[in-house]
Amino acid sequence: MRDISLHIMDLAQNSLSAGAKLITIDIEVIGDRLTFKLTDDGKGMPKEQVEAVVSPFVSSRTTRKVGLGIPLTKQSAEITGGSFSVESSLGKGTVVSAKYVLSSIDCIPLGDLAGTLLSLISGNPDSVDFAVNIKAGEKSFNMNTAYIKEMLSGISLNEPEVVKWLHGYLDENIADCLGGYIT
């Protein structure tokens, strides 16, 4: 994958497949490190599957026998000198964390995080909520679609005017928060 936001998209799709109703995406930049953590309340995985899930030859999909998303995310973080972890409890959900060393020549760009989040939110307007928490230095941005849905009083998050507003809201706040840290 070309950028970190696509890894986040892939992991969020795994969460959706696992029946998650709340997906929390935390991104933090501290010094030369960018960490993202994706937490879901999906069906979770047994210990044996958690241990095997980093292999490209393990997949829970029935349409094919390989799954590259998690192994590629692990590789992209570790190649920078960073780290990767998966924790899961059956029936409770999963937490996937990746830490990147930003100054590494092997560090991929963050990519279009606003576009990724907009796709996830507008593509799943009613079935799941997304909580996004971004922190870099003294700046932070927090958003929860449950709150936005409440404010919209029944208007779907995939209505064209709402999507347009969400796009601007995400672009502006992510650029403000991460602009000085991530290019």
The other form holds:
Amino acid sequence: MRDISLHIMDLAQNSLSAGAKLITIDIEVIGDRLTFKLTDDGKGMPKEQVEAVVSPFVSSRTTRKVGLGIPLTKQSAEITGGSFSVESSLGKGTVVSAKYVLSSIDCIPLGDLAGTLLSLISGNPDSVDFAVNIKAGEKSFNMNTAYIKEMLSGISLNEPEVVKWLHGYLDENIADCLGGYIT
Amino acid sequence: MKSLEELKEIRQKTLDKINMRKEDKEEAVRVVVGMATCGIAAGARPVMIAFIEECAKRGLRHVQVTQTGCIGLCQHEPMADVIIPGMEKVTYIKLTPEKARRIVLEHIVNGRPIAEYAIGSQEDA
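Hand over the structure of the form predicted together with its partner chain; the form predicted alone is what we had up.
Following is the full complex, with the preceding chain placed first.
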């Protein structure tokens, strides 16, 4: 996993598998710290599973017995001197958050966040909504696909013209907000 | 900077287009990209973006680019299935954005699957 956005993408897949209808992605940069938080309203996990989920030898999938997604994210944050947490309540949803120390030599770059969000939104146009809140210093960017769908009423998020607009919209706004952090 | 306001215009234009083309209904084509930890780590994101962008650029309204989890062939990631009604499903392996764009043109637009990118045609498959 070469950048933070890839971790966000990977964690969002867990929310999708958990049957989430709304996935909220909060990203905040304060000084030297970047925090991201994914909140979903999926099926959640029982307490034992929350404790076990940071182990690479636990996975919900059936194709094999290792699950590296969460352990890799945890490691990528903690190695910078940051932190990682998972909170979940069965039937209600899960919150995963990670904090990175940007000045650490071990900190991976933020990466292509716009492309990540485009893939997530465009790849799941109907059954789930994404809310994105980014805050960095004075600048902020907020979007919600539920609102965009409402504006588009009757037209799919997957329409070629909408996809092109969305890519530009995400690219420009995220660059404006997080320009200094995207490498 | 792009704004939400532009969506209104896009909506209207698209609606006009849909009304004009009501007759020629094309059957839905699905592109399913593996997006589990293994796929993402192997480079599935730029592949997915390439599929999405290329289909949008060519105005392929009948193509749906979606995601799936790990199917247990992690060593072949990034992978994608192209499913066209009436044709055999093709699983492409070890994709790059360039290969993805070629697949959109050759397979989806021209109807000719690219055997050399497909699973089974490569020695290590």
